[in-house]
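Single chain ahead, written as structure tokens, the form predicted alone.
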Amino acid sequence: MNTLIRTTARCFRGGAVLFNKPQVDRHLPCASARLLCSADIQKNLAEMVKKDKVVVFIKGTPAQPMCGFSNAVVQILRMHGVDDYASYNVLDDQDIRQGVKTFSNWPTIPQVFFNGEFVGGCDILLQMHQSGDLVDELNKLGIRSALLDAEQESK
């Protein structure tokens, strides 16, 4: 939350400074302020995706996803026993919602990151789950999939 407040303050300060400069094109200061904000958002996103081993940007929260695709991502992670991950509700912040799409060059939400690297959205995570690749990727993160334990118990 503090990061969001600092970013907003920098954006307003940057915009205010730019608006004080005399300009021939009145749209230029606004565009410059947006670029300043955009750069700050991208920097913050780079920090956010590296904060935890698993980071998701979803609509809603893990306890209450607000779309079916976000719910699917939460359920897949839950099936694998991944409970310790950072989750960001893009419905709370339109700058983050648009910024993460630019950051990952992926047009949709949800978005999943492992160790700061973009994995994909719901469809990619579902494919990884179905193929068994998700178990391997979680293992690389030092996370043992609960599906392995369930498989051993059924034997």
Contents of the next structure:
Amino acid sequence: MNTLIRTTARCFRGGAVLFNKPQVDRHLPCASARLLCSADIQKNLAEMVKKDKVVVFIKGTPAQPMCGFSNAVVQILRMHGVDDYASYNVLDDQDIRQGVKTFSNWPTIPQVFFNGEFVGGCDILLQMHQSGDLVDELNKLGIRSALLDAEQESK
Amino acid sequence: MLSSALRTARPLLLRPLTSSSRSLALSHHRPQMAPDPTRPVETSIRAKLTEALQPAHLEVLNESHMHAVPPGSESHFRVLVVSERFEGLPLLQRHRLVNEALRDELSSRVHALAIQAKTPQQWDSNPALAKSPACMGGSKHDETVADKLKAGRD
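Could you give the coordinates for the form predicted in complex with its partner chain, as opposed to the form predicted alone above?
Up next: the whole complex, starting with the chain shown before.
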């Protein structure tokens, strides 16, 4: 439960990074101000994806995903025992939702980042899980997959 | 279904193509047919992927009916592309090629795109079409999906 709260807390913290901007930025009508906001969003995203080893942008939250593909990402991470990760709910923030697509040049949600690097969406994470590559990639992050322990126990 | 599929280390989320399921999968695949005016998005996807990737095998499935969108929508798709162009490319680059080919559709009418991108050798050794997870209703109150559906109807 604590980890879920922490995960949700990270989500809010991420939101706070954006919402701490002075209100005036969000209401200026001219194009240059809008571009500035967009650049700010990109800058924020660059920070967000580096702040934690595993960062996901999903619809909903790990406790309550709102999309089957996002849920698949959450379930896969859960299977590997990855419970300490940052999760951002794009349904809460249209700027983030659009911004992350621009940031990673990837048109859909969910999006997964390892050590600040874009990994892919649900399909790629699933294939990595099925091929065993995900265990290796998590290992590179210094995260030991729970599946390794499960394998050990069954021996 | 998802939980049981993920439970094993090598989960059976991939559905092997038996003869009956292959015919079911292939019922969505219409190679070299005249464009279907009732399915403009599907037709466009097929044409663009064919042109960009010269696939040895291509399946384009409209999965909109699996999601919280009106009947007849063309908003959620699954594509299986088998192409030599993917040789030597990591998954991310393969998917980016597919995304690039479908850039217009993805920015206007298509809300979700599930991708399998295999080389001919990979396909031959494991000709299995993956299944999409169950919808969790996210599209129901989603304005951007409503916008894309409208774009598809216009």
